[in-house]
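Below sits a lone chain in structure tokens, taken as the form predicted on its own.
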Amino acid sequence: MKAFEYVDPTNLTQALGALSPSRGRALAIAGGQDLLALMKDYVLQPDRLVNVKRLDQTVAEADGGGWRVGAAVRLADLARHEGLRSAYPALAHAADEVGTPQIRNIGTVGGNLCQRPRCWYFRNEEFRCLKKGGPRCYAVDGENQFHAIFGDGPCHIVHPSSLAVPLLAYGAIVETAGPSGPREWPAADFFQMPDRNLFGETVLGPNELITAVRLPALKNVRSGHYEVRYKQSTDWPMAFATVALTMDGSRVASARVVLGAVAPVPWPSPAAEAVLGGQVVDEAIASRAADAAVRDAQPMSGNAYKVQVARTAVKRAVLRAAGLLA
């Protein structure tokens, strides 16, 4: 790993000016488990790292309603707050499902947001894919098993944060700050595909940071969250899903159904969220809102299986959400 300065400021604006304009020259460092892992393999080569675990650690209900939790929240303590389990309980069952207990315990909201994506071709310091200004991505003649099915291209990778999809599915605003001042994001516009950024999965310039995300206070709204893997112990999910429902009674009055692990960005499904709107949520009518969401698809040579799974997990988080499904 080549040397680099470490900074560790006591406020955000001490660690916002010790980030720089010049990108991948001064990074910002949480929990730094993607981080590090990316600079041993010399994917990044930062000159500085700027400590920010201990800025905003807080979780607090929001003037209004709602609730404001600080980047700097460890996944375990967001997983096991009482008050966002019961407001949100999609976002704590996606916290809890991150990594292992040792992960949870000093990964931080922010940092899941802001990971890198798990592509080998990008990990891999050998490969001088596009997101690392090479000429093509490899992924499209390649291994592409776990790659993208929405999307199209021009680069494959799937988003990587569990905490993306359920923020998108509650209409949640992520706070940052910069040098020009704080900017507030909803998390459907926070997030980039690769035609729009290829070198980030974000609208973060290289000296901003996450502050915070805002969660609306809700009103007869279910959630549910379902998540598919390889393996059930630790791994990365194959496919995933969030869905929330306003309730009408018994009836849904509209939906939100957004996908992970199946594109660059968390994917919103509105084909999906049409079927179930207005309707009493069954089996049959979960199903044909999984159909819905997966009808575009358009899987690679090797993760057509991921189209399979995608639409399991949909059904599975509609049904969640409805409350049939433990």
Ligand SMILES: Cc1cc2nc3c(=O)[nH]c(=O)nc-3n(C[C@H](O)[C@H](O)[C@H](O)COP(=O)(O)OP(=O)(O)OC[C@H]3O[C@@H](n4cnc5c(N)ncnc54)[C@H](O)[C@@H]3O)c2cc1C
The other form holds:
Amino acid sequence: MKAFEYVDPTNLTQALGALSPSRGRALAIAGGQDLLALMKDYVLQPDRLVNVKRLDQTVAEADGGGWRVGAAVRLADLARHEGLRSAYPALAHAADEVGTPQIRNIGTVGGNLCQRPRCWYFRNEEFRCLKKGGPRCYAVDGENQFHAIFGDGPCHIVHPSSLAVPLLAYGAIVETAGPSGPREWPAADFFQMPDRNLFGETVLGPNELITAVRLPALKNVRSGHYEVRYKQSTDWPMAFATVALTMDGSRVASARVVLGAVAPVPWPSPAAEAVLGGQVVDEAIASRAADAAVRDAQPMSGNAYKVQVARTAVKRAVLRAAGLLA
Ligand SMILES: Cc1cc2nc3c(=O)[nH]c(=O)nc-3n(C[C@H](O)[C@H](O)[C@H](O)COP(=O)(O)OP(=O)(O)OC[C@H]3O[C@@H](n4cnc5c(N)ncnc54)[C@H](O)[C@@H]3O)c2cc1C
Ligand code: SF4
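Moving on from the form predicted on its own, please list the structure of the form predicted together with the named molecule.
Starting with the chain above, the whole complex follows.
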């Protein structure tokens, strides 16, 4: 690992001041679960690390309803927070399934949302692919079994964050801060496709930070989250989904269906949402929604199997949201 300077700010202003407008030179470090691995592999070689894990670690109920979760809140604390578990069970479920207890005990919300892609070409210092300023995407003709089945490239990563998907489904807001002050982004706008931002995955500039995420107050919403893994292991899911159903009695008034690990960003499915609207959910409706969710998938040479995996995740998340699956 290349030598670096370590800055330990005590407040947000100091932290922002220690970052740099040049991409990659000064990086925020929270739990370090992702960042240190990339540094050890010489994929990232910052001159300076800025510790942000002592910044906002609070979970608080907002005045007008809903909750605010500081960026430095640890995944384990999010997963076991009673208020969040009861208001946003899919988010707590997603946090609870990340990695191992050790990772959840040190990994943070901000770090989880900003973790970098798992593409093995990206993580290997020997491959200078498109995302690292090189000439081509090696996944196109190479090993792509865990890559995207949606999106047109030119980079075919899947977004690695488990929290991002339920945050979109619940309509969360991501709060950020930078040299031009605080900003707020609907979670759906925070993550960016490679054709808009090839070298990063979010709207954040090099000298900006996530400060918190805000979850809206929900009324008559039932939600479910389902992850499919290669085996019962600590690895990232192959595909997963969060479904949030706003109910009118026993019928779905409106639905949010968001898929994970299938595209470079958390992937909403308006087609599946349209199937669910106005329906009383049963197994047949859940199947139709799942079919609709994957209808436009465009798998690569080695990942056609992911279409069925994603379909299963959507169907089971719908059933779980409707209370038909434990
Ligand atoms: C074996 C294993 C299994 C895993 N499984 C999963 C999984 O199933 N699902 C999943 O989602 N994750 C998984 N992870 C990844 C893990 O969740 C993330 O690495 C962790 O949440 C990152 O949090 P961190 O605080 O350690 O981030 P760090 O490593 O400290 O930072 C990650 C990135 O975020 C940036 N960053 C950190 N905080 C901020 C901030 N406030 N504002 C802006 N940028 C910031 C850093 O600069 C860095 O680029 C797994 C990791 C391992 C090792
Ligand atoms: S998918 Fe993206 S990160 Fe992976 S090799 Fe292609 S361009 Fe690089």
